[in-house]
Amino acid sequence: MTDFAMMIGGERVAAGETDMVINPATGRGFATAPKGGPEHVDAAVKAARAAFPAWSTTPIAKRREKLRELAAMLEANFSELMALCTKETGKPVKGYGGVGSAMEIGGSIAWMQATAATELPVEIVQDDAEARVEVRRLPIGVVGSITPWNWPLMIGVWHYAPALLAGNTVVAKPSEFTPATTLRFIELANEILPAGVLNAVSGGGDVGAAIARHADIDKLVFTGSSPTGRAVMAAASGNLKRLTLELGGNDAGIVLPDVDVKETAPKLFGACFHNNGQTCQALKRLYVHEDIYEALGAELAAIAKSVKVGDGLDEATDLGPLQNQKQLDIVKRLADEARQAGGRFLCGGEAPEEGGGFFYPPTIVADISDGARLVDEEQFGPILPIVKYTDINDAMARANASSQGLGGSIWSADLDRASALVGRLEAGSVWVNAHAAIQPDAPMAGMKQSGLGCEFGHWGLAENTNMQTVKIVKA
């Protein structure tokens, strides 16, 4: 049973009590960290205040070559990371499609990565003989993060870098289910960092929401569901915080008469299954038309049935546990009213009797519509709903048709009618032939009820700073 601990200051903290990390394969516990409170929060952003003149004033050259080094040090604890990722979440070390806690570790090294190399420079609006008025970019103070249980160290370093390479120091809160991955992490950094740049404080709701209301935190950055957003939201307001909320998505994606339905449905798959459906901007209501309905749905049960679920240690696995018995509760819930609601279950439906863990199999009903909760909710689960529909205008009406606007996407062989298309959905990021294809240098960002702000490139870097604008009169 490993131990972990908070990070304040530069320093190892525990607390009076304990949360167990249970690993979701098997519902037991297998290490414990920290049930921090707000006076540990206090004396975090205490740290992270101290150590904020230093920090901000450090040459960004300086500052870029501490990412750097934090990627460096991610690559070289790099199997320690991807076996604490796999036990806490429970997806598989590969995954299907490549997609599991080796590209989590792989992904945030790449972030960790592109963000350093991200320039956020001086603009110049005028520049003559009467004045020169520039744009500069100021660090903000001390940063809240508040990270969800799903990918709990690749958006840990999404909320992290930018914020550290803008000059602000860091108070983080990773979820009470995954803590021990970001507090390794973190533990590490502090390694690489000063003293008080970037501090970790774990716990419950009652350290999120002490970070929320926070006087001295003057921005914060929170990714989970947009019910917990909202009251993040009116939290933060004491102060006026700056924020970037990345919330909930219930992405569509709506599929043409055209695609090539075996070559695509293994696409379709991965963007609905990879992380058993954990992930914000993973593909949750799938429209196809009536033409290849009943094709595709056969096909995508077929590699539903195929895929090995299983104790994402298992380099085979394909399909891990959901992360905890809550979620798997909902999925289970979406699912018997799905039935009872007339649907047709082409594969899964039923989650294992024996065996223990979190785990549910693949599952996709057909034969269900907009108004049943397992399509009109965020199921954030391994079970996908498809949607019958004979006109495209109807299609794109029913994929907004929702308060969330995160991810959509449109699948067809006639690109220039898909990118026509695209343009009419509802959602801060769109694809053709592809869903939840993210990148570093590319924004992030929802509609709706899914976001504010955004995330990535010098966009989301530029959400770490505070604008100023400085005219100097020449004559």
Ligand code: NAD
Second form
Amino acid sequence: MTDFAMMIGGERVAAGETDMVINPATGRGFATAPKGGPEHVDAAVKAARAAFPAWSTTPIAKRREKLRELAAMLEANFSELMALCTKETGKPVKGYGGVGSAMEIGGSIAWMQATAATELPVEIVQDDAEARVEVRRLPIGVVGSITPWNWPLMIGVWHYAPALLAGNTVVAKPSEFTPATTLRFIELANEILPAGVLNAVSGGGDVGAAIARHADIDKLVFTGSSPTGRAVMAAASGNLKRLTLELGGNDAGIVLPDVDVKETAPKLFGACFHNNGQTCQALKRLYVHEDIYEALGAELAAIAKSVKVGDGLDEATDLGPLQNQKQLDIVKRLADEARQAGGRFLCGGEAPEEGGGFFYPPTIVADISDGARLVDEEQFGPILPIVKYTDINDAMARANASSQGLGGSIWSADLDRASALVGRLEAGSVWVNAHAAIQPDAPMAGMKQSGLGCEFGHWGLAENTNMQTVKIVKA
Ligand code: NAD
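What about the form predicted together with this ligand, after the form predicted on its own?
Everything in the complex follows now, all chains and molecules, and the chain you saw is the first one.
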């Protein structure tokens, strides 16, 4: 059993108590992580504050170089981090459509490298005989980072890389469900970065709350559910922290009658079921035109029945277990309610009897509509409602009738028609014939209660800075 440690001021730190890190494929613990508390947050903030003057004045070219060294370190430790990620999240090494822990580590490297190359130049507003007016970007100070359990390392890198490049120092808190990969990464990162620049405090919601309210943290980046996001925002108001919130979604996809059903079904299946549906931007509600409703449902069910569900460490596994018991219980409850509401189960719908892990088969429910919880709420698991529509305007209205607005997609053979429709979706990211197709140089933001601010590209980097307008009067 490995005992992971927090990293504070460049030192490995234990706590009086530990949390067991559970392998969701077996339901058994395989490692421990310290159960930190507010006192560890205080110590980490102190270390980050002490490291800030030197790090923030380190030339940006040198900070870029450090990010590239972190990317190389991820490469060098790929196998260890990948296995750890699969053990704690349950996600397969390869996974359906190539979405698994290999992709998580690979994505972490890609985002680290892309961030290292991102520019945020001084903008010149005026430069004439009278004056020069510039907009400069300055580091903010200490950045707090709170991450969820579904993509623990990659989302961590999304937080840390731009914060560090901009010249901030960081106090990171991974999810109590998946602390191992992040703690190991931050331990390795401390061999590259000066002490105190990147600190880690593990523990539960109380540690997150201590970060959110801490008076000496200047900015907070939080990825997690919308209810926790609201609590974090309230707590952060004490010292008016700068906030980036990446929250939950209930993404709709609308399939027009002109698609090639056989060709489209595997893409839709991947969009919905990759990582067992436990992705913020997974496709979570599918609206299908009546002309192809039965054919597409049958095709999706056939794929669902053919995929291999099992331990993610087996390379042949397409889908692993749910990450935790609570999430499995949510999926079971939604399935029960959908059944009572008259939903027709095209596949799945029953958890395996025994085995010890948090397994649930990919499940597709037809003849269900808006008003059922499975359609209206984020399921965050391998159960997909497919809703029949006749009129495209009605489908658009239903897709938009949500308090969340993270992503959305239109699927059609007519790209002009689809791109006109996709712009009407109330979502921060929209796609034609794809879903959750993110990239490091395009911003990711949520509309409505899916978030505040954005990540990625120069837009995300700018969120890690304070804007300063400088006017030099010449005459
Ligand atoms: P969660 O909100 O339960 O927990 C997220 C983190 O917040 C954890 O580290 C947790 O310990 C911490 N936390 C809990 N209570 C807190 C409090 N009062 N103050 C501060 N921190 C607190 O979310 P989760 O279950 O870990 O993740 C699933 C959710 O995250 C889903 O809704 C999913 O859509 C969302 N998500 C969003 C994105 C995105 O980019 N928009 C990405 C991944 C996941």
